[in-house]
Every structure is written in structure tokens, then in C-alpha cells.
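In the block that follows, a single chain appears as C-alpha cells, in the form predicted on its own.
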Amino acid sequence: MKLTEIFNSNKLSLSFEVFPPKSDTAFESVKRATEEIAKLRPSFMSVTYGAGGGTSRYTLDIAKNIKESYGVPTLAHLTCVSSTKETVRTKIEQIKAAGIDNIMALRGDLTPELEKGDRSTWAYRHAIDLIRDIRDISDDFCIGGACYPEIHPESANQAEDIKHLKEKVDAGCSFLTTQMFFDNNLLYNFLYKIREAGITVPVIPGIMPITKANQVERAIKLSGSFMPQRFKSLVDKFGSNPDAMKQAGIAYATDQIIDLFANGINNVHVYSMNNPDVAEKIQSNLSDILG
């Protein structure tokens, strides 16, 4: 199923990322984990790449697992960082063969040798380059790309990036997911921007449930995010109880989620690190509101 059928269809719907293990010692604790998140039915579930593509390997393994095993629609995260043509074109047939109809088309994160090394030897220096590529080895995938609704790292100011973000989708992208974010009136404030530059296709807000106080630093980061007061006071005095830090993390981004549908955004994705117990108690919080 292309996940296109599911945004168009003005239903509500949750949907969850996992990761691929990063050793074959980690593979069956990681693939029962997704194996778990999978029960809960999502209307879809992302698989991740990996830096550098160092855990790419699996990813396929999970994602034809989840579809195969468990009937859930699938996307397949593909990045493109130092890759040769011969290397991308044969992930793409890959999916294909593995019967996968939707791609996430990312650049990928810099590891620190590839940050130091010489990028004008690279086959692809942009997503947009590997978005035209699927689209010129294939027309049968659903393709995804990538958003910040605060701004991406690299770009100098918010006009470059929807720019850029245009071209992209221009390019073949049929929706796109944004990098998590804490409030909401950031990412409403980024759709008036892009709808006014054109873009009109899906935009899915990406939520991080913060179960732990390390994690803040982390989130902000990767992703610079702009950390509300109100998630800092939870954070204040929460985050020495590793207990209370859970239930409350998993309370904020559920009220993120509960605003969202009531603003008419209709899908929302959970990073959910492949943690089970989070997932379901985020989705059993939105069990009438999905119905």
C-alpha cells in the first residue's frame, strides 16, 4: 500500500519509526521489539538506515517482516551519503523485489569521517539527487522527504530552506515528514509558509515522546530544537524520577498529538524508539480519539 492512501483518506491515523539493530548480536531483541509495535496495528511504520548506511543491512530484514508477518504498510528509509549509483540502484531494486511501495528518500547525518572528508568525489551530495534517481529507475514508489519546521541545520535562514524543500518535492515527493519538534505552533507556522510557496503535498508532524531527562540534549542536538518552557519545567521536575519523566514525556507528547488532530492535521508519526511500552501507551491514550 502507498502510504499516499492513507493521508488522502481523512482519517486519523498514528504511525511509528523504528530502528534496525547495529550488530547481528542485537538483531532478534531489535526485530521483537518492532514485532511488538507491529501488534499495535499502526496505519504504517517506518524503518531507519542508519548513519553512514552502517546498519542498512537490516533494514529490509525489519521491513519486510513488519509487511510480511504483521500485514502493516511499511517505509523503507534509503540515504544516499557517499553512495555510488551501483549501490543506490541496487537497494531500490531490493525494495522493489521486497514488495515495499514506499521509500524515505534522505541525504543521511554526516559521521565524523565523512564530515571530514572530500565531498566533491560524491555520487550524491543532496536528497533531491537521489529523489530524481528513484524516480528515473522507478515510477511505482511512494517517495518521502525530509522537513524542519524550525529550520535545517545547514540552510542559512528559513526562505532557503522551503526554497530547497520546493525543489525537492517538485522533484518526485509525493509527502513529507518533519524532524521532531515540542511546539506545535512551530510546525503551524511552517505549513502558512510552505502552503504559500506551493507545496502542497502531506505533511507529517514527527513526534519524539521524551521518556528521559538525558535525552533533551540529545534531541536538541540533532535536531536544534526550540525547547518550550512549559517541556523544561517538566523536564525540572521530573527528570530525577525515572518513573514520573516516563509517564510525564509520554503525557506531553500526547497532548502534542491531541492538538494536532484537533487543528486538522489528521496523520502523526511517533518516533518511537523502538520501545513497545511507549508506542502502546500513546496509543491507548488516543483509542477513542482514533476510534
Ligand code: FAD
Contents of the next structure:
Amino acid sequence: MKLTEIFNSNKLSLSFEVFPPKSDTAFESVKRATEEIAKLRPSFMSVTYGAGGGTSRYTLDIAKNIKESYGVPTLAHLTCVSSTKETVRTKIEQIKAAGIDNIMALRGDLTPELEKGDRSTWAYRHAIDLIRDIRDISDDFCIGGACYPEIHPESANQAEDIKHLKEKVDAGCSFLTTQMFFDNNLLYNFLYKIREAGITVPVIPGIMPITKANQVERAIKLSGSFMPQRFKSLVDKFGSNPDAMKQAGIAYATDQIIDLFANGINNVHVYSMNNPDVAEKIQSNLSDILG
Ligand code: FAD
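What does the same protein look like in the form predicted together with ligand FAD, given that the last one was the form predicted on its own?
Now the complete complex, all chains and molecules, led by this one.
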């Protein structure tokens, strides 16, 4: 099932993100966690590619299992930055053979080695190159791209970031998923600007429930996100009490999602990572709202 069918249905929905195991030995436990999340019957689940410390070779196994065993539509992430054209083509063909209709096409983060390297030799410099290659192989995929309400850290300014985003969408993205953010006003401002720039595809906000104090620093480092005072106070007050921090972090994420729904957003993606209990609590907090 193509995710655009979900986005065009006008129903409120939640989807969840998981990441593949870091090692062979972790495979079974990660698989079980993703199955617990799949049992919540989210609108879809995305499986990251090499991000969050997961290994890329299991992305497809996890995505295929979720789809085949639980009937949950899946979105397989794929990055291209240090790959050859041949490797990427093989991956795309494997995704197609697995019956997965949706690919999240990403450049991938630059490691310090890549940052120093000679970019003129790279087969892929930006996600747009990957999107063009996926489209060349098959017109059937529903392709998603990443977007950044608080600007991608490598962009000089928002106008430049949005210009490249428009090119990426025009190359064949059917939807965009946002980087995490903790202040919904940033998302609303971003939406206004991209709509003005002529980007009309669905934009799915990505919400990260912060359930441990030590995730805050990592989240800021990863995303450069602005932390509102309301969120900082919550971490100051509850950060040293794990149960209280978890409850407060889930409540904060729930509140963000309710505000998004109330302001006309129908589909929200939750970076629940491999935590079924966090996914379950957020979903049950919204049970009457989701209907
Ligand atoms: P791009 O779209 O290529 O953009 C990167 C930068 O280049 C931006 O500054 C952009 O403005 C600029 N740019 C784009 N096109 C051009 C152009 N033609 N000319 C000049 N500049 C240009 N990483 C993983 O490793 N695995 C994952 O599974 C993963 N999932 C993610 C999911 C989401 C929703 C998000 C938001 C990020 C994810 N990431 C993942 C992280 C992502 O790989 C990084 O944020 C990466 O730095 C940029 O990827 P991108 O696809 O946005 O790149």
C-alpha cells in the first residue's frame, strides 16, 4: 500500500519509526520490539537505514516482517552518501522484490571522513540523486524525503534549504517527513514558507518523545532543535527521576500531537524508536482522538 493513500484519506493517524538491530545477536529482540509496535496497528511503520546505530542490512528484513506478519504498511529508509550506483540499484531492486511500496530516500549523515573527502568522486551527493535513480528504476514507488523545520545544519539559510527541498520534491517525492522539533510554532512557520514556495505534497511532522534526560543532549546534537523553556523546565524537574521523566516526556509529546491535530495536521510520525511501551502509551493517550 502506498502511503499517499493514507495521507489522502483525511483521517487522523499515527505512525511509528523503528531502527534495525546493531548486531546479529540483537536481531531477535529488535524484531520482537517492532512486532509489539506493529500490534498497535499504526497507520504505517518506517524502518531506518543505518541510523540510530542500526545496521542497514536488516532494514529490509524488519520491514518485510512487519508488513507480512502484521499487515502494517512499511516505509523502508535508504541512504546513498557513500554508496556506489550498483549497491543502491541492488537495494532498490530488493525493496521492490520484497513488495514494499514506499522508500524514504535520504542522503545520510556525513561522517568526519566523508566531510574531508573529495566530493567530486561521489556517485551520490544529495538525496535528489537517489530519488532520480529510484524513479529511473521504477515509477511505482511512493517516495518520501526529509525536511527540516529548523533548517538542515549544512544550509546557509532557510531560503536555500527550501529551494533545494522544492527541487527534491519536483524530482519525485510524494511526501516529506520532518526532523524532530519541540515547538510546534516552528513547524507552522515552516509549512507557511514551503507552501508559499510551491511545495504542495503532504508533510508529516516527526515527534520525538524524550523519555530520558540523557536523550536531550543527543537530540539537540542530532537535530539542532530548539528546546522551549517549558520543555527545559520539565527536564530540570523530572530528569533525575526516570519514571517521572518518562511520564512527563510522553505527556509533552502527546500534547504536541494534539496541538498538531487541532491545527489541521492529520498524520503524525512518532520517533518511538524500538520502545513499544512508549508507542503504546502515546497511542492510548490519543485513543478517543484517533477514534
Ligand atoms: P539532502 O536532501 O541531500 O540535503 C542535505 C543538505 O544538502 C541540505 O542542507 C540541503 O539543503 C542541501 N542540498 C540538497 N540538495 C542540494 C543540491 N542539489 N545542491 C546543493 N545543496 C543541496 N539518516 C540515516 O543515516 N538513516 C536514516 O534512516 C535516516 N532517516 C531520517 C529520517 C528523517 C525524517 C530525517 C529528517 C532524517 C533522517 N536521517 C537518516 C538523517 C539524514 O540522513 C541527514 O539529516 C542528512 O544530513 C541529510 O539527509 P537528506 O536526505 O535530508 O539530504
